[in-house]
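Next up is one chain by itself, shown in structure tokens, the form predicted on its own.
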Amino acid sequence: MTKILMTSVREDEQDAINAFAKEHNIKIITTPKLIDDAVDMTADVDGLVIQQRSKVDPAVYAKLKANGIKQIATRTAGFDMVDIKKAHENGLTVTNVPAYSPRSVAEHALMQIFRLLRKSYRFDTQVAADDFRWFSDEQAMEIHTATVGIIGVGRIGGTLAKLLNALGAHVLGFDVKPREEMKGIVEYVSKEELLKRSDVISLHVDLNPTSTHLLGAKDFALMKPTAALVNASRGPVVVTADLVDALNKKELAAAALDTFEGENEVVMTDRRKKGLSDVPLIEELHAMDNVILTPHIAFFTNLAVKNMVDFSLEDVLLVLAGKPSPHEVN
């Protein structure tokens, strides 16, 4: 019977894992550990599925090869935690899940766009302090009167664009590869024009050398002082120090960040006692009443979790059967 090890497994994934194992008549061994700490468990399995934000320990690749492992499947869209070159040097095929549920992230971004346009971050802070007043500068903008800019009009950004278009918003898009099928839904413009015209900007790019620090001080200076930013892509897409500075200078009005630089230090940790003093930029963002922070949960829906499990395991079975996976990373 085929045996597959899955690392960093959460309780909410277990039902989907059990269902897949039963349907395909395989054994799936799960552990909450990272592969760095569970590599010895691969000695008795055929395949491997991982999930983590931190870089895989370089020593892991040779150990996997020595244990007879032929592949690494990450059940995430991002694969920057894997050293692709080192994996290939050790005969390991790497796969990811590029589209586990575009709707999940798009809906999260849409929710945050609504919150930013309605300035709910201001009211949340006031009401929490027992202040039930409202002020002239808290007047909201109805979404059908707003211009929303999407940087990265791919699977997720395109899904968001369709939702926004259905609500009557004017949608601007910037993408290095404009999609013909999005014409009539998205007005494609340059990044600079998008920054200048948008009331809210939503980021939906993957992390690569061209998208790292895609938005910095010069970009924030182009935005309307009434505009807001949503980042539900990857933290390093934005220069966090520049964002903090721009918010302090009121070069933009607000931000909703599901992902941010330094998040590996705080996401999935309990900071109620320790606080955030060791991550000063995140601490400063957290203290701002015009910043909404969420712990990298835009993807976290019923369908997305099932697809992440199913697609990654299907890739393992394909590779083990000597067949190509459509999700192989080269």
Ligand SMILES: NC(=O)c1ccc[n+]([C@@H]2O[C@H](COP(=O)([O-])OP(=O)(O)OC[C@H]3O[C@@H](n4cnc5c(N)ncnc54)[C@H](O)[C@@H]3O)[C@@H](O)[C@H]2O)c1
Second form
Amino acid sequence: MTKILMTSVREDEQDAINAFAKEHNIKIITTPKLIDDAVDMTADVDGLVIQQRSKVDPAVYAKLKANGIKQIATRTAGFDMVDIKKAHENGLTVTNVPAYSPRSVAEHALMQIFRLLRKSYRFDTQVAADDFRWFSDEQAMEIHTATVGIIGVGRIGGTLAKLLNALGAHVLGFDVKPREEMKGIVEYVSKEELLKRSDVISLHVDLNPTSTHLLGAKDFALMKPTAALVNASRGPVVVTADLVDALNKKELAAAALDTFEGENEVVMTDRRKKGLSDVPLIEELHAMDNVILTPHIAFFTNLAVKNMVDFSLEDVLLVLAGKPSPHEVN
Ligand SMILES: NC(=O)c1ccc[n+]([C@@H]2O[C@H](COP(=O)([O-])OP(=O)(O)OC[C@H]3O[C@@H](n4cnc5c(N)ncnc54)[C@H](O)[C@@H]3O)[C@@H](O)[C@H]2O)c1
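Beyond the form predicted on its own, can we have the form predicted together with the named molecule?
Every component of the complex follows; first up is the chain already shown.
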């Protein structure tokens, strides 16, 4: 019977893993450990699925080869934790899960767009402090009267554009590769025009050298002071120090950030006792009542988790059968 090791497994993934094992008549061994600490467990298995943000320990690759492992499947879209060159040198095919559920992140972004337009961040803070009044600058904007700018109209950005279009919002898009199929849904404009015209701007670019620090001081200065920003793409797309500055200067009204620079220091950590003083920019964002922070959970839905498990395991079975995987990373 084929045996596969899955590392960094969370409790919420176990049902999908058990269902896959049953359906495919294979044995799946799971551990909450990173592959760095579980590499010895590969001695007795045929395949491997990992999931971690931290770089895979360079010593792991040769150990996997020595244990007869032929592949590494990461059940995430990102694969920068894997040294592809080192993996290939050790005869390891690397696969990822490029799209597990664009709806998961698009729906999260839509929720944040609603929260920003409805100014829920203000009422959340006030009501938590027993203040049930409302003020004239808290008047909300109905979504079908709003202009929403999407930067990066790819799988997730495109899905969000369709949801917004269905709700009657006017959707502006900026992308280095505009897509014909978005005609009638997205009005493609320059980044500058999008920044000037949008009531909410939502970032959905992939992280690459052209999108790193895509929004900085001079970009925030172009935004309407009543406008808001959503970032559920990748932290380094925004110059965080400039965003903090711009929020302080009231160049924009609010932000909802699921991803932010330095997030690896805080996401999935319990900061209740320790606080955030070692990550001052995040501490500053966290202290602002017009900033909504979430710990990189836009992907974390029923369907996305099932697809991450299923697609990564399907890739393992393909590679073990000597067949090409559509998700091979080179
Ligand atoms: N928060 C989460 O939980 C979560 C989960 C999954 C994915 N993501 C992130 O969402 C983002 C989008 O994912 P996707 O699957 O839709 O990616 P995608 O590759 O389908 O789309 C990205 C789009 O951005 C465009 N783009 C790239 N660089 C650009 C630039 N400099 N200027 C303008 N446009 C640019 C591309 O042409 C493409 O259309 C990624 O950054 C991904 O890491 C976040």
